[in-house]
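Next up: just one chain, as structure tokens, the form predicted on its own.
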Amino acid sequence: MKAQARNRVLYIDLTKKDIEIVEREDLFDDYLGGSGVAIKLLDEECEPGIDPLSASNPIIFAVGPLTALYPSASKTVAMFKSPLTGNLGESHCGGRSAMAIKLAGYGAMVIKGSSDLPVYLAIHGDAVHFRDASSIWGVEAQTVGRILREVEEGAGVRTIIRIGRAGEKLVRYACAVCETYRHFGRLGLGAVMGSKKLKAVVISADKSVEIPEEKRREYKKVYDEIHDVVVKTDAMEKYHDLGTSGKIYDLNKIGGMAYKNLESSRAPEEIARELSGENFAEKLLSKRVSCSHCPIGCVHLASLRELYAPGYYFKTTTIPYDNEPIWATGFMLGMKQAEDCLRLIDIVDKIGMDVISTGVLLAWATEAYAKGVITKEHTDGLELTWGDVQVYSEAINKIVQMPNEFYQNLAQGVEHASRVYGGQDYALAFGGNEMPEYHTGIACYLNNLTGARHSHLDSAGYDIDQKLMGKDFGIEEVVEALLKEEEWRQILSSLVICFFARKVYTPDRIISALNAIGIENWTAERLEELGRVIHRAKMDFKFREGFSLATLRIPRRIFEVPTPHGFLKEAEMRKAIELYGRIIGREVELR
């Protein structure tokens, strides 16, 4: 095996079937990689204006200097413009992504263009095919992951990047699907993808990464002192037990969770108890596994018996579940029965869709036809009632035909459905992205309204109201410390450490790292002045592409429904988003 440059660039063009090499240390040295990389790449790349569905819009992936080398380094940032909000796209994703793309011998890929007819791309080391896609065009996500497995090499060190149907009809917040259990879930990647016939990505390893030899040493001392806080400390000890999903409970027990459209802030016990991570583990967990190089085993896969023919002939699934998945397919639709969230998350992860965004756009729906706002005529028959998992499977199947012009519009997601229809005031999308579910008080309504990805994880709003339960705060105090977290989650997405790990790899540590594979003169203070630098950048291309601090829509129901602090004020929360762009320099105008 050839050792690996962690500045080399592939640039591929599907109108051109064409590929090019480029070293770009002026980025790696100064960006480290994943989300640094990524928005300068996507700043030359993506002209501004441009349709996100068309062939000019690029998809860039990017991984970090610690990918392969350290525990937990173990994503791969996807970078574009969303065609869900119209601005900035990123989404992360595990598995063996970055592992691939760092030992094929890459710091980032950047896809540009289109193809005539459905493609594939196999990646095998420097060696790039093209590969006719045809006859998996409109198979299911997981199926084409079972098919490339077979006729691609490069098993064991090998990521197979797909999109389902939903991907291909365009539908707005359609997902990747990566190794069948992860996802590149949020703001449309798989539509990204789907405009460009591009079916799958498959990309396998043929290098290695070497460690310069006056630092071996050191590299195994710093190794082995974040292995054992990994897994030997409590750090990353809960994402092992229950996962994700073992917050839920207790975030329903505070109120802090929406339930059927956030019509309340905590389900009824018997609900929250069976859909607890608790429940989820003692009936349903049947294995754990871990993306590349991280030994925690965060992701948690169900089994799900059936019988589907008489005579005791049933059939086992095995069905990824996490906290937001859920949450979004049974608190938010008022499921009664774990089982059920397992039906309806197997359903959209077939098909290829975002599940946050398809839970909250089902419960808009649901409560839109019970107010008349839409009909039977709208819905093609269905009558849309919470907990009827059989009418939610044929609805996400119908937003994928698109039999008519209303499944058209709600596959452009709930802020664009709930403008042709109304109901905007229960219509749950901030800066066009669907919420996830928390709901504990003016910080995670702001960290999903400001974020430079109008996602939970930016700068875990969530996670600061909760330590601010039963203390007094002023708002200036939150928005300081939403823009610190998000700053400093610059670092971690650039580096590319999972975000689970965040308490592990602390500034000392990051250095350390780095120090001990060779990259040097980094200290705290310049990690620090980059994490502001790189958050400025994403949020300057939002700004280009149309987003407005100014004339966010804020959906009323938030107001409604008491948060473990109490209610939210609106002008509070315009205050708030005001402080905001002042200390970013884009000033805001209260209305």
Second form
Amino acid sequence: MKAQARNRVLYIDLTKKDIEIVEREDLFDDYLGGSGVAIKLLDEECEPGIDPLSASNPIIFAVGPLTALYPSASKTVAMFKSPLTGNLGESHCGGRSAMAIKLAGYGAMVIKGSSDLPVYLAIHGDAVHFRDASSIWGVEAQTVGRILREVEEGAGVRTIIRIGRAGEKLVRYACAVCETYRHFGRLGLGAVMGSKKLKAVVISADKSVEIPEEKRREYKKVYDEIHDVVVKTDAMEKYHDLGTSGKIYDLNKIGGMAYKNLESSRAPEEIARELSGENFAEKLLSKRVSCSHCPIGCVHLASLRELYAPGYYFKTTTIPYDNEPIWATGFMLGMKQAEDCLRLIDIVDKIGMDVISTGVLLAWATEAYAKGVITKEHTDGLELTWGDVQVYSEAINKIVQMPNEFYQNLAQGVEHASRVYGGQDYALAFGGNEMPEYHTGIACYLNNLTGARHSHLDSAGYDIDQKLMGKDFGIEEVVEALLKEEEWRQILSSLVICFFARKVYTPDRIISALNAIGIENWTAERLEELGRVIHRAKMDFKFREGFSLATLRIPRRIFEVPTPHGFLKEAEMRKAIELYGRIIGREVELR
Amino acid sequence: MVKKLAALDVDKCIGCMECMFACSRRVGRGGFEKSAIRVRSAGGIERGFVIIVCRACENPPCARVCPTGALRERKGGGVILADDTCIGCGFCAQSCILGAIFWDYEKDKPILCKYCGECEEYCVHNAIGIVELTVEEPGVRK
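Output the form predicted together with the partner chain next; the form predicted on its own has already been displayed.
Next comes the full complex, this chain leading.
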């Protein structure tokens, strides 16, 4: 297929078991791909005010013009209405997903409707099959992968996106698992798939993108330049060595990390050493692997060898680890051993929940239990205690089994659970989404509050906080920096480039990369403007669905524990939110 | 000296598929439709990867079964395909138990490694490399 022929959208109707392929050059020409195209498709397909777990909620997967053509352009954007926040849902995943969608011949996919019986989709290039998933319903995410790997074609050039039991049971923060170790983690794509009775989507590649004859020399030249920056400079080095967990120790050292539900912003030294990326690498790392078309290999897999029955019955489990999962299971829940983090990550992965949300939720429950806000009656007999891996394992299972009303409420996230039982002051959710690890200063929380996804990756506030350490700054500067970063990231996630390669893909390199595959007329100014347009389109969707800057809940806890910049003040944060509202033209929302 | 491509150390492979992409890029394609090398997991990423590429065997079965002589043994080892005399019967692909002969569905002809080493340039983890044919190399395909 031609490089320009990147604009095919595959529409799948699970109710009617029907498909349609539509050329949407109108979208891809103006919005590139990924997030840009996905928000337009979401606008078209998602009626205002719908129930996120109803058949009317669309799931959109989108890749971009650079996908499968340049190194580290390796991510897929998923967009949907989030059942966790009741608002914009957007989640990114690598693995083999982006390559498979693009080389199956699609720029985006829209999955609508709901099936009467469990199904999975097998998409082999132009052939789309609806297959009965009754016999894999109720099966955990890893096993589903093993089964579909055997029955479907395309070994090595396919993606298998699937849900675990959490998705089936509509746990609002259920994730979709991809290639066993990667996830569309945040905001509940798994529950949306579950509500559609969609257990898995297998997509295999059978095409390639033809570079125009006259562009081939240029393409190779630009490719090599980018490849050199990826592998020969330090632009991405840190992601290969220790991986994302490389920053854990230092973040704890500066007191910029929530420990035990933000009881403090720093774990004791021996815990920080035990849960550091260095310790994981030295003690447990077994393999580094990568997403398709990314030479970095940031995916860190640990081997956990355990005796599971007397008589030398050992099992060895491969478990992925990253910065945030170590934080959510380890620091948030007070684990004392790296192995215990892995045990929890493994359970969460198999059951198919977002690990950040799970950690924050259980940390809130532990504190609420200690304070007597919830009791043993609520917890179905579990004594929630910091560091007790066994109890947390059981709690995770109960969230999915839902033996009582308490666990049904836990399955709806910490915002909901704390509204029902109390303890909102220490329920660490922002915009309805459980917080990521950072307690670095005002920027990380403004990021959590104003970011379109309420994800730390929206505008990397934690990074701004750290860069501002020891400097004088005003909140205007912070708000502007956050917004600028979030707008620019819309371009990266429209192309779709992994955010870890953000230093590689400067505006100049992006323009050269596009030119070399025959996509011309992009300038730095036009990219910048599009970033703004996409960001505002997302915010329009959010305000349409009831998002309000004026009523954003800020948990009191974050003001009670010092950050590396000292104590945060609510008045200042509200002022910053107001400023943000004014800049994006939403003054009216502030009244 | 005659050279060939070899899987030097499959345990170093991180599954990035850069080699597959590089091979198709030679002919102006993004993807691996025209690639003569494949990497896939050995039944789940935790089991590691498999690198499938022509190992330039001695007395190659693929050349022996070619009915038109289009696929010939290269002097010193390996095979060379003469595209114009190939009738696309597919016997060569069937005879290769390594599965290292891929198929070009546009031309209806086999895709074989030309031992050019383009893919090696992009394997920053040194899982694959060009070796001289007289040199003993470690297991090619694990």
